[in-house]
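Consider the single chain below, provided in structure tokens and representing the form predicted alone.
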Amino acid sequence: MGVQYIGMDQLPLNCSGRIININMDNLLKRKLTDMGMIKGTEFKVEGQAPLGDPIRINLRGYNLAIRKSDAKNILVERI
């Protein structure tokens, strides 16, 4: 059985993952890659807003809030 990839929005709190691919328009993809979200980057889901959106992840030593609608387009593997 191979590795299963999921959207970043599907990872539960306190779980870690690794970015596999970012599937979104070039402008937002560029902004995210400028903030360090590149293929192979490990991160941890640290929290979420009271209604579940946005989610807060920690990567490269800092926290980043990302909308669930954007997080679903970031393909990750759970680690």
Contents of the next structure:
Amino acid sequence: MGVQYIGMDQLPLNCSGRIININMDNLLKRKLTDMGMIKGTEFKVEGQAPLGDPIRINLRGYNLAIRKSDAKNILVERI
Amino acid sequence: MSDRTIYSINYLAQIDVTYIERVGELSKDYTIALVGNPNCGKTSLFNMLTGSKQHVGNWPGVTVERKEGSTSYHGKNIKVIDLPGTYTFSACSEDEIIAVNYILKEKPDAVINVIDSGNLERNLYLTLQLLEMNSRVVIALNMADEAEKRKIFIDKEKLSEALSTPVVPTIATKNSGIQDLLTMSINYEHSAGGLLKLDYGQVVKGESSKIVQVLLDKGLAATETANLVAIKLLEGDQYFIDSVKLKENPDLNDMVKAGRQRISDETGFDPEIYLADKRYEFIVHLIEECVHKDNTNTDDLTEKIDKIVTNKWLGLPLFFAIMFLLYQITMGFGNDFLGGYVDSGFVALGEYLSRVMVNSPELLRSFVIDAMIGGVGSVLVFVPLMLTMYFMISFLEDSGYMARAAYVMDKLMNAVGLHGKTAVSMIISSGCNVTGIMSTRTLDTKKDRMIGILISPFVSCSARLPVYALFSGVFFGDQQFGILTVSGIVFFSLYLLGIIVAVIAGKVLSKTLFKGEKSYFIMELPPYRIPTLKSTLIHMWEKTESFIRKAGTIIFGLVVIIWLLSIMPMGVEPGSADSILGKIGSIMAPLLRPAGFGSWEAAVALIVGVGAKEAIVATFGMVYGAGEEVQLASAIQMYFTPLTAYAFMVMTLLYAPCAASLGVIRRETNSTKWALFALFYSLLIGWTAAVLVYQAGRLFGFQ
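How about the form predicted in complex with its partner chain, since we already have the form predicted alone?
And the full complex, kicking off with our chain again.
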């Protein structure tokens, strides 16, 4: 058994990860791609909203908020 | 670090510019377009360039704001267009289509690409796409001071060389580098036909060159742009697919399809993802070359503020506290204090005119005093409130807090099928529904936006206040309930009811009409910044002005129509049961009987209220023939009971969006059908609620 892939929403706070795959409809995938979220992009989970959702990640030097229900469709590996 | 110059504003001398003194040859409508990501300081730069010489309109056919201004260069007038902030030019959203279309079709004389120095990696993505489309680009390396503070050093010469386009460091908020930027934009001699050609690898190169050949053979693209068009077609870009009419060229269509297939097969990516990946790959290399980062400290301040503002325990209380304060200051300072002056000003003006015009014909006097002063006054009385509220909202937006507000509220809102940003638009609605509806533009998906638009009118706005003040003053004024005043409780209950109805309506709409449609929350949380007074004031005025224009014309027009109906047919006592207005009221009155206020006067007031809710009180004054406040109070006491008064207030709160709101709903949804839907579904909800209040109250033995 090699590396375990998990949904982005499963990654604990203050952990870094690398994007493996984005399983979303084309429009949303395109939006994320344009914002720099591509296979191989590294990011760090830096915070969450007071009620636990959405989460805040840092990638390419900026902060992005994303709902857990969207994040779970982004397959990542922990690094 | 000698080879890395930290920002010197005297930069022009260092770059090898083929400097041509163009002042003499500048055409009359020399145009510069500004493009950039959201939150890159583009708007501040626009404000610094143009100052107060700007004009906000709409792009034809869409609801995206079109900002245009002018500046001068050696006495010549230069037009500046602020294109919508976008992350990309992939032409998926209205904003992107407008920006792409403007750059390709209107061909501005120069394009300034504003980029945030502290966020180069993502900002340069747009830059690359821009350089692929346009060769007259100057890069404004904005927020140079912020980057420096964060120990990010950018080698401008190398960056400029690599992109073969000039790079000018700027600090828009401090008005630094702006003149250099302007000089560079106007005088830099760009090499002809120099569109950026990125190396996308062998497969893309092979496929695109085949397509280029066909495009040129068929005359579908010019030599300079053929490569761009080919790449964009392979990327599946709808704008370019439409512009070459791909569907009408089956062989080209097949070739593009085959090309896309080959890219997918060879690279394992969808072509658009592959191309984006290649662009980012190029950027990462570029940054390795040109940027030196002292990674020891990142953006501390934002990190620290976010620790508090989005804290598990503090986040929500802080949000509610800020909104409460916003509302209190708007009402206390804006409405009561400043608005009071405007109001008494108009009252005095009305009295003065009625004295001066004492010998004028009755009809003319009535038109000037009742219709004109009354109409214009009822709009202008809200201006201080708007100015106060928009000052604070602009400040919160420009500081970066509003993005956090949406972030903090999203889960709570999402539980009832709404979006975090809807919380913000509902707050804005509490000042004025029209502006609340307009603020839903920031919502990305159709579902979230439509629901936001349709529920905003239920939020109690400031125009309903005079009605509450009149009725609760008359019936609940001096009563105490423990330490609370009953009229305070009445006010609060109406606000709460408005929010509850909005939330329920949102939930129902998301489960019925918009069932299954997608909603997502993907949003940049920009660094906190201290807004400049100049920008805040400009934004405050922009928003207020658009309220005055939109609401003003509609409200004024309606007040005049109502006035006409109240004096016709000729010879009747104005505003009596015999006037057209009175007759309409008599027809409608029976419908209102189940709610306890089935008089023609109440019906007329409500009909007028669809025009503008603040006109309801004035209408009661007119139809009861009570000019003074005391007379009006005793008339109200005669015709209403505490219970029917409360039912009437509930009706006023919910029964219909005002005319200005309806107009804005029609414009924002681009559909008369939705505006009518908003009117009728709220009429139904308002009537039902008022009837329920009255009937339930009677069951419990209230009067």
